[in-house]
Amino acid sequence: MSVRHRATARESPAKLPPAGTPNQVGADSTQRLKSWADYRSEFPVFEDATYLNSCSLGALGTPVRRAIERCLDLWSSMGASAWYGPWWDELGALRRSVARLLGAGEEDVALCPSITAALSAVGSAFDYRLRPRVVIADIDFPTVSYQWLAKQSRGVEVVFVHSPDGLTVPLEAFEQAIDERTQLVATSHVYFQSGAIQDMAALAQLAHARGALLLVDAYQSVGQMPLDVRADGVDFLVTGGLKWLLGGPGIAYLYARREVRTALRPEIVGWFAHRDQFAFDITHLEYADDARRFEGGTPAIAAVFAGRAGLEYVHEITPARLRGRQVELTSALVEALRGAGLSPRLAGTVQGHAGIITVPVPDPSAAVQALARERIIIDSRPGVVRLSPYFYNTVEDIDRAVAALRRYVR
């Protein structure tokens, strides 16, 4: 089947959630089916650009912009009163939305301003004297390793598991690295430099078999594919609005498993971590019973509004359908790259990847700049360029980007 033929098939309407959602129309509760083109029309960047860089920053949808404007309108009309009404309600609504996406409960979710803040709170909660080791893959995002490298003066031992191909890490390598002195395995669900998917459930089993815990960096996975933190046995998971959850910067999410978190006392906290924060008890710190014990200070409320609006896309389309769309678009991308004489890097098959494909090219930064002059937005990492389609992209986007990349290489 040709790429063009597949593109036509993929423009069929996307199914919608049950009646009662914002897409419901008409007095008889009849739903209007939204096509991928309908969704695309809500992202203004496509009016004059080919955008294939969601792995760095998700495109801005008009509902997200409207959510931020609503936050500002409430600030303008209500002042501080907004905090104790609609703004406060939005915090709970966002926790519930994240929990629903992860297969967790609202009480399992903490809101943080960044992945760094979430990792800092978790990393501060352990006694490393008996279990000083933290196992990390050498292809994880640097923020993950920096968190524990900075604690080496306190006796923390960072053990790097080596990737043999720069794409993924065999489970056997993790198994060999985890021992009875391992406190935590901290690694990615999807590796940021390659898009390769790691088996979270298998990692959890390996960690738990040695008495260690598993922390998953899911920044590059949540939103692209279904997952269930409870079924997979994950102890901690971090993700955020910046990329595939379409909420922009300033908002990140931490899942903390109840059976683990209740015994932990994070040292990096703020007043939102207190069990009764409005008691303003300055002399006693009593941790919240739920995951809020990992929260810090007053959140950036505009980012909270944006984060929840971005999540609505994922809920509406559903992670399962998003995953199907990603496989289709990523397959088309790999086929187009190979047809252009380029060499996409794959860890096995396309099904083993999320929506990130990397391609070795001479001077990747120059390639990104060259394509940007044609209003084609991609990204680079050492030695490669990254292309990352999402549901709002089309095969025409892929064809245009690949043709430009081929011209650059030649």
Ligand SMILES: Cc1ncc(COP(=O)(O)O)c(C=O)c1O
The other form holds:
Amino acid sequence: MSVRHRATARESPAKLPPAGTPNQVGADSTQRLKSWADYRSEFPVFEDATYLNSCSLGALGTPVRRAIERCLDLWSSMGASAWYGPWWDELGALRRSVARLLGAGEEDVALCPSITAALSAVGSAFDYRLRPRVVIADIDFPTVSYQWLAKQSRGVEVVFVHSPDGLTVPLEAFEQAIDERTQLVATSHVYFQSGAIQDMAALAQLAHARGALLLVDAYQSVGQMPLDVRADGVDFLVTGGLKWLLGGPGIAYLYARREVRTALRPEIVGWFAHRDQFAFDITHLEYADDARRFEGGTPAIAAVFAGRAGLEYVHEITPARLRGRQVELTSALVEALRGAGLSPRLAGTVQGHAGIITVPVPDPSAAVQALARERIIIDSRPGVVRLSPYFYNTVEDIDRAVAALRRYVR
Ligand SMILES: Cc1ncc(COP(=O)(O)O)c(C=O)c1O
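For comparison with the form predicted alone, would you give the structure of this protein in the form predicted in complex with the named molecule?
The next block holds the full complex; its first chain is the one shown before.
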């Protein structure tokens, strides 16, 4: 690892933007910039642990905890009337916050309880008779393919595109798999095991050229890097609070492009999908024009509060700066691993990766447990351990984890 690189990652205030950016705290002349260390201090896990597992679960920030407490206070003081005021408003505020992050409008965003629920609502909306095929990479997260494997008895065909290196999939392989019988290409922006980034705009072009649609599983990307669904031509995108958006479990976000969604009638549906939800019309299902047509039942409102508070970090720091920080930390991680004689698995360079790096080690789950005994939290996937730094990590965290991994391997 170069000395210059270490200095860059440590001297964090120098990386902060000039005054007047969203990173200012306070509202008067005492305003100051928040440093990476300021942010880190809002995540209590770092008081006694080295946390490098944001690709499984983003760390809990104090503002997120407070948002949940605010939700509970409203429940306690207002009972059901919280629904007709602040709780309801929070749903709209969260949709707007997600839309702003994705480059979409509020009307393009639906709130769902999980990625699985969002995918199943979308997957239930197509007429597969003329276009029965769904193209998926064999390194996507399994819940993506399960939606369509479960429909095989109704004629749906899942076409798996093979990843030659287990890290990424060449665009040419997708190109060969997409044809005039393809309904949907459903794949990841960042592959969950390898952290490799896929080119969404190029995939959208390939899909559209053959009359197919593109659904992006962006659970492992949004937050870590800038993304503009409209500029990239994405038709559907799913992401959620759990990981890089720092909102915890129970809340996922679905983007559905206007031009395609209005023709779709999801069969997995609930009363939040109705055009006039509070008319309670039991005899007619009229779908909302906006993306709420993919919503279901009453949302887990504490998760909604947490989701919005988590997103505030990403808005405040900005995805562009988060990406810069990720490249720094991930480069430091790769260099440290190599320096320790370990072999991080990379598709090309760090620039092609999000903040997820895998390393082959003997018995990865034993490695995770060995590190956990030293309060170093990472995770494993078949054959590898997975380390995933985020803005609140430091090069010291990385060095500590790599040293422990080296001891384990020896
Ligand atoms: C890329 C990706 N997609 C989907 C999922 C599953 O999401 P959910 O449990 O919300 O259905 C995960 C979970 O870790 C994931 O990493």
